[in-house]
Structure formats: structure tokens, C-alpha cells
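Have a look below at one chain only, the form predicted alone, in C-alpha cells format.
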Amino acid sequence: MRPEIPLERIPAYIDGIEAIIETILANIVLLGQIPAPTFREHNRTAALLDRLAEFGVDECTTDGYQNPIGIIRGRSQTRAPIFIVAHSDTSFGEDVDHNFTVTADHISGAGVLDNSIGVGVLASLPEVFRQLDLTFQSDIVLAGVIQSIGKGNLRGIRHLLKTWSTPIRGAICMESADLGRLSHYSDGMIRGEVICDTLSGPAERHCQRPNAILVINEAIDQILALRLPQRPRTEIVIGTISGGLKHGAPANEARLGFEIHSDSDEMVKSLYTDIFDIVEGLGHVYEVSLTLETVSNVNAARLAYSHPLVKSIIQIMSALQVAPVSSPSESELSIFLSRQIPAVTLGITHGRRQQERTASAQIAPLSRGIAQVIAGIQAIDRGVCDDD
């Protein structure tokens, strides 16, 4: 039989968050306003470190990767690890303002949604285990991933578990927004780049050069005009474009993003053989260069509905009277999962315009969104996670 989960707690550990609340806010304020863009984390992750150590983690350390590690020691010397993950890295360069704005309701700025306040949380927990009077059987191993997001392509984690020495026994996956999401499963994908340079190529001999922005556009028309099928499930979302320079002249160069979704490796892998071949042609027939490039990708891997951890989550979010929103999640959880380790995403709180560097956070939802990952620390070292 699956041990119970302390249900009956949950009011308990609200009250405990809340009593501390002032310093998660000013964790997620430290850590938040520093610039963590992707390859460049390691001014945030330091100063996550020191936090860990002020807050009197067991050990702190970092791996061969630099991915910052708390560990807090458990009582039995026999249970594998239980990990907590939040990735450091923002889509935001140090050029963007990262001061944020801090009201009774509210905490706004560039990155406070992806993911300052999962970090923010991350350092938190220490404090947070000694202010509920909490221990666990198995050690705990808070870690801020680096290099996660975009061309990162969660080397971070990839690197932290393919050279962990022990068996995991769970892992929950921290991301600031939404509280009720419940990610239990990854899509298989790839995010790709589509790059027109009209000033290389034989269309440089031509006195008229195509405009790069068509020849994007012709790229576009023939990769919605794709079939797809219902079965499995599959998408090609175009992200983002950009090109040229000024209003009145033809654009030499211009880039599109997209990503391919699929619960089928094979459709991705074919879908992108089939861009591949649009690239090739258009090429050839605007006589320029166009590139297709890789930015990153994940396998599809999944967690059962009928698990006993999700559904554990299930039961904890019923508790807290959020409803649970299933969606893929194509992050650390794709990783964990495609290595047989059960773990599941975690949403904190809500918010606005979580891409934008005017992202705004709601304060009243974090000490729901930390008991339930409290809660889930708990279910995992009562042994939901666990075969026998």
C-alpha cells in the first residue's frame, strides 16, 4: 500500500510560508535583479550559492558544469536523493532593466516569471523546512540549473544527471508560473532556425537581389501548407521573425523561429526533414543562402496519469483548492524523465506577460504554490515514487 500524503497539513505549512514570506519576496527580488541570460548565469548563480550557505545547506557546492548545488542531508543513509529544480537563466541580456517592482500584490519586472521565482524559491526552502520543522529520510538536492532555455538546450541538466553517482528517487521541477500546472510529460521537439543571407550565394552577382523578408515569407506559406496529422498529435509553431534594416530598402538578411511538437519522435524527425527539403529548394530556386539550423530539441517521454506521484500532485492541489492544468513541458522534467526518474513540473504562482520585461507576478498565490511543492517533497520521501 502507498503511504498517505499529510493532506491534513497543508493549512499548517500555508500559515509557516506565510510567516516568512517577506524573505522569499527578498530572494526573488536579489536573485531576480541580477541578469542571468543564457550562457552568462554566473553572477545569479553565485550569489544563489551564498544564499544556500547563509541559509545553512548540509553542503554547497557546484558540479564539473557549474551547475550551483544545496544539498540538505536526510536521516537514512540508504534512500537515493530527492531533486528540486529550478533553471537560473532568463531570456534577458544585461542590457534590459532588471530592477523590480515590488507592491503589496504585486512583484513586476523582466524575468520574474521565467524563472526569478522559481530560483527565488529554490533558495528559499532551506528556511522554509526549518520554519515548518521539517526533515526528510532521503537528502534533498536543490539545484539552479544553468544553461536551460533556447540554445542552452538544457545542457545544465543534462549534464548534472548524466554524471550524478546515485540512483534519484523523484524530482519536481520548479517554474514561476502558473500555480496548477502539472506537467508530467514532455513532447518530442525541435527548435529550429531559418537564416536568408542574400549577400552570399550566387544571387550576389545580380544587380536585384531578392528581398530576404519574401523569401522568408515563401519559407512560411510552405511550412503551414505541411500536412499534419490528428494521430499522433502534432504542431509547427512559428515563433518569431526578423529581418532588415530600414523601411525603404530591401532586406539582405532576415530569420525565422519555429518548433515542431509531437508525442511521436518519428513525426518531428520527419517534419524536419521535410523543412529541410523547403530550405534546400528555396535556395536554389532564389539562388541565396538559406540555412536551417538546430537550436535545441528533446525526446518525448511521459509520466502516467495513473502514477502515484501525479497522482499524489492531484490530490495535494485539490487540497489547496487549485484546479490541476495537464500540459507538456518541454524542460528539465523532459530530461528526468527520459532517464526513468519520476518528476513532475510545478507552476508557483500567476501572472502577466510572462515573456515581457513588464512580466507581472501575484504575490497572494506563492505560499499555495511552495506548500504544494512542500507537500510533493513529502509525498516523494513517504516512497510514491518508489517500486516496492
Given for the second form:
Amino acid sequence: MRPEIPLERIPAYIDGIEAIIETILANIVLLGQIPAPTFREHNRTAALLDRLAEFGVDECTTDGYQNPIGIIRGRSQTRAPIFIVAHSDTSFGEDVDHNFTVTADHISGAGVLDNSIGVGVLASLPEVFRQLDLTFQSDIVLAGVIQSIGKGNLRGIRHLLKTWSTPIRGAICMESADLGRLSHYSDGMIRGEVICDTLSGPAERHCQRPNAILVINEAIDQILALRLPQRPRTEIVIGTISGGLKHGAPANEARLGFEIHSDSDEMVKSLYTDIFDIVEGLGHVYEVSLTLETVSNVNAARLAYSHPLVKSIIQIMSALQVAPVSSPSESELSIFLSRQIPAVTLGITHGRRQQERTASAQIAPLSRGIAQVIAGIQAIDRGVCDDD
Amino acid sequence: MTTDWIHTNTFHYHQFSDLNRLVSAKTERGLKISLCLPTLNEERTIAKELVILKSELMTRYPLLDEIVVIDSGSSDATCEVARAFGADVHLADDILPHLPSCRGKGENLWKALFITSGDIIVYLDADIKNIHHRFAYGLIGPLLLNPGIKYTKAFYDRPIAISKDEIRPTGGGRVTELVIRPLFSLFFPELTQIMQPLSGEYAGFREIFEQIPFPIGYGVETSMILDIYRKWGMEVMAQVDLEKRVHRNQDTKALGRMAFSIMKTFINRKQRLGLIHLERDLFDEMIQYRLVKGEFEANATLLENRERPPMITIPEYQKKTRMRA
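Other form of same protein, the form predicted together with its partner chain, not the form predicted alone:
To see the whole picture, the full complex is given below, headed by that same chain.
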């Protein structure tokens, strides 16, 4: 029988975390202010490794894909490691001002909620463990994986898990927001981009070339006309659109970004094929170059709600008076789950304008958010992910 | 004129990033170090500076013994925020309150000498957007590890914030290049080796700061360099490359007023040293023009050249120093 998590002790973690909150905030700011657009994360990951080394982490290294990794050795020689993961990349370019503003209640700035708080907390965990006087049976692997979002297509975590040589006991993925988030399943997802270029197709020779924006508009109309089933749960999100140069000139180029989500991989593939057909058809009708590119994709995977890890996290959240909100996550979690490694994604604090340059995160909930992660690690270390 | 100084007394903060070494040197020499942040309406940046400096240089490495905020009377929440993040906050007017009230950065720096107890005092501006603890330890390093050095000054790449969300990688330093460097070249060529004489970040031993006067306003950095140079020579000074510092860009008219104060300080110092003779006193107003409804309108700003005497001449300070001893 697995030893129970000492739920009554979890709220006391908050005081210990509060005692070093300045160090945690300093890590969030010092790491978060280093620009780390996907594929150009090196400066941030180097700083993360420096911080982990400064905090006395036993082994600080990178894997073959340049994912930064810190390993805190456990007491047991035989237990498999526990992974704690936060993606290091952000969607903001190097030209964007990454300097944060700190007030008594908030930290604000580009990328703070995606995922500077996650990375800052990852760097702080060794100090939190020391402050709370915690040690673990398992090795704790702290990974600030790269090339996660957008066109990164989770390459960092895919590589890390593909090349990791031992079994993995369980994992917690950290996202900055929102506290209460409990993701234990991933939808199947394909993220695609439709690109219309009227200068490259046969219509290029015509005096009256079609307007690329109108071609994309026609594609949207046809995508929205696709029949989506209620079961399996399925959704198409039209997420981004861009094109044209100026108000008075027909656009020569336009782009549409979309995602297909479903809890059935088959449904995702089927709809993607439908969109491919739409794109091919419209390209033929308008005589333009109309292409469909896959940006990223993940398979549907699920840790059952009744899994001991999920149940433990719900108990931990309850002890911390955090209301759990179950939602899918197509992030690092999906790669763990697709490899049958029990894992959850947790949010650390509350915030607003997550994807904006003016994103703002609350400071006060941080300690509860970190306490839930600590207790989650303890739960895994006590065996909630182990096969009996 | 010596031109070696730039080679022998120029450092990079990386040379001092072994903080354990700095803490050991400080402990061995039995020194205390105070950090002073002069403020006026800095609620947007003060908290971040305090968080990072306290965490890295007090909690994790005990290099700083105190962080003191000296405020000129902010109308925003600067003082409340600074207190909430654990700083020792003082209103400049409450320090030596029997003296006539003055308002300016120099006043805050001068009064910090009275409030703080460190043997080394580090002055950092409170509006550094990209604050990092290197700003403090980079300046402290040469003072702890190079026995002859008594005063350190920062220099940087200077990106300027061109809009709310964008920064431009080079720029700034216009007053340095258009005012200070020509003046230094004309009168004190040795001092041209100081890359950014107007940078707002410097550190030094109390025995230096307490013996020099402090102008109240913009002239404080210029006068400090001239006074230290005159009393102790270039050898006690060093400059440290702190790499990038993001600062607020000021408009040309504001820079004009700054240049006015600096030139006035410079000319007064030269007169006091007997290097020039003025037939009459300098004027106290900077006059700038603007176009209002097709007419030029003069806008005169009073910029008096007030300065505080060396702190060591203040009786209350002498008494406090004796008690501390």
C-alpha cells in the first residue's frame, strides 16, 4: 500500500516558500527578461543552467538537443527519476522589450505568463527544497525544454524523452497560468497554415490577379462549412490571419493559421484531409499557389481522471484551497502521456493578457502554486505513479 | 598626461562575478557595504531593483549590509512599494531637518552619507529597467580586490527605450559627447579616459565621499569626478563595464537643462581652482524657446547651483561618526 501524502502539512509549505519569495521573483525576472523566441533560446537556457549550478544542483548539463537539464540526486539508487518540466521558449522576438515591471502585487511584461514564471520557478525549486528541508527517493530532473511552442512542435521534449535511457516515474509540467489548471489529457491536434501566393500560380500572368485575402476568405467559408461531430468532441479554431500590404492594393499574399482539436486522432486526420482538399480545389479554381503546411501536431492521450496521480493532485489542491479546473493540454504533457508516462500540467499563478506584451501575473498566489508542485512531486515520490 | 589609466583601471563586471570571493574579501577587511537608491517617483522600477539586489546580494551572498532608499518626496507609491519590499526608506527632508530644504539627486546622495553606516557606499539610479545584481557587485569588486582603488564608476552600452515596447540597441550619451567630453578635452584631457562620466551608478569608500561637496542637481556626477581627481588623482578611480543598461530617453530640451547645470558646475569648479577668472557671476536661468500660436515664447528654468559642503564638516555627522567609532 502506498504511503499517504501528508495533506495536513502542505499548507505549511506556503510559509517556507514565502520566506524565499524574493529569490523566486529574482529568478523569474532574471530569466524572463532574456529573450527566448523559439529556435533562439540559447541565452535563456544558458542562464538557467548557471542559476541551477549556483543553487547547488548536483548535475547541470544539456542533452544532445541543447535542452538544459539539472539533476538533483535522490536517496535511492534504484528508483526511476521524476521529471519537472517548463518550456523555455516564448512567442516574442528579440526586438521586443522584455524588461518586466514589478509592483507590490504583480509582475508584468512580455512572456511573463508564457512561460517565464514556469522557468523561474523551475530554477527556484532546488532552493525551495532546501528551504523546506525536503529530499526525495527519486532523482529530480529539472528540464527547461526548448523548441516547444508554435513551429517548435515540441521538438525539445520529444528529443529529451526519446533519448532518455531509463524509465521515468512520473512528470509535472509547469505553465505560468492559471493556478487551478489540472491538465491530465491531450487532444489530438494538428496546427496548420494555408498560404496563398497569387504571384506564383498560373494567375500570375493575368492582368486581374485574384485577391489573396479573398481566396483565404473563401477557404475559411469552406472550412466553417465542414460538419463537425458532437462525439468525438471536435473543434476547428481559426487562430491567425494576415496578408496584404496597403489599403488600396489587392493582396498578393495572405496566410491563415488554424488548429484542429479532437479527442480522436482519426477525426483530426480526417478533417485535415478535408481542409487539404479544400485548399487544392480553391488553388485550382483561382489558379493561384495555395498551399497547406503542417506547423505542428500531437496525438490524443489521456491519464484517466481516476489515476492516483490525478486524484492526489486534486487532494493537494483541495488542501491548498485551490479549485481544480480540468482542461486539455497539447504541450509537453502530450509527449509524456503518449509514452505512457503519468504526467499532469499545473498552472502556478493567476494572470491577465497571457499572450500580450503587457501580460500581468499576480505575485500572491505564487506560493500556493509552488506548494502544489512540491506536494505533487512528493506524491509521485511516494509511489502514486508506480505500478503495484 | 597619463594615458595608461584606461588600460590599468578599466574592468569588466565578469571579473568580479565570483561573489564568494567578494564576500570573503569584505569579511577579511572587516568592511560594511551600503547601497543607496535615490528616488523620485520610481514606483514602476523600484520593486524590481529591490527584489533582485536583496535576493542576490543580501540573502544569497551577504555582500550588502543595508539597502537605503532616499526619496525626494515622490507623489506616487515609490515609498510604500520600497517599504513593502523591505528597504529602509527615508524622506530626504527628514534627514538633518534643520538644514534648508533642497530637492535633487545630489541632495539624496549626500544625505545618504548621514543615514548609512557602510564603509563602502554604492549609488544606483532607481530607474534601471534591466536591473541585474552585476550593477552593484561590478562596482564593488575593484574596491574590495584592488587596494589602491577608492572610487568606481559604471559605463555601458546604452540602448534607449524608443517606445513603450521597443528598444534601440545604441544611442544615448548625447550630453557626454556634446558637453562633457569637449570640456574635459579642453581642460583635463586625462579625464577623457572615463567613458561615461555622467553615468548614475558609482561606488566608493566613505572616506572619499565624506570629504567632497555635493551639488544638489545634475552637476553631482561631474563635480564628484573633478573633486576626486583634484584631491586624490586618477589612480584612486576605476571604471567598470556593466554592459547593457536600458534607460529612459529624454527629449532634447530636458538634456539642454542637464547640460546647463553640468556646464555651470564645471565652470564654477574651474573658477574655484583658479583655472579661469570670471568678470561676473553666471546666470541661474536656462532659457529655451517654443512656438505658441506662431509666436516664440521664452521659457526660463531656474537652475541654481546650490551644493552641500563635505559631509565631514557637518557637526551632527562628526558626532555620529565619533559614536560609531
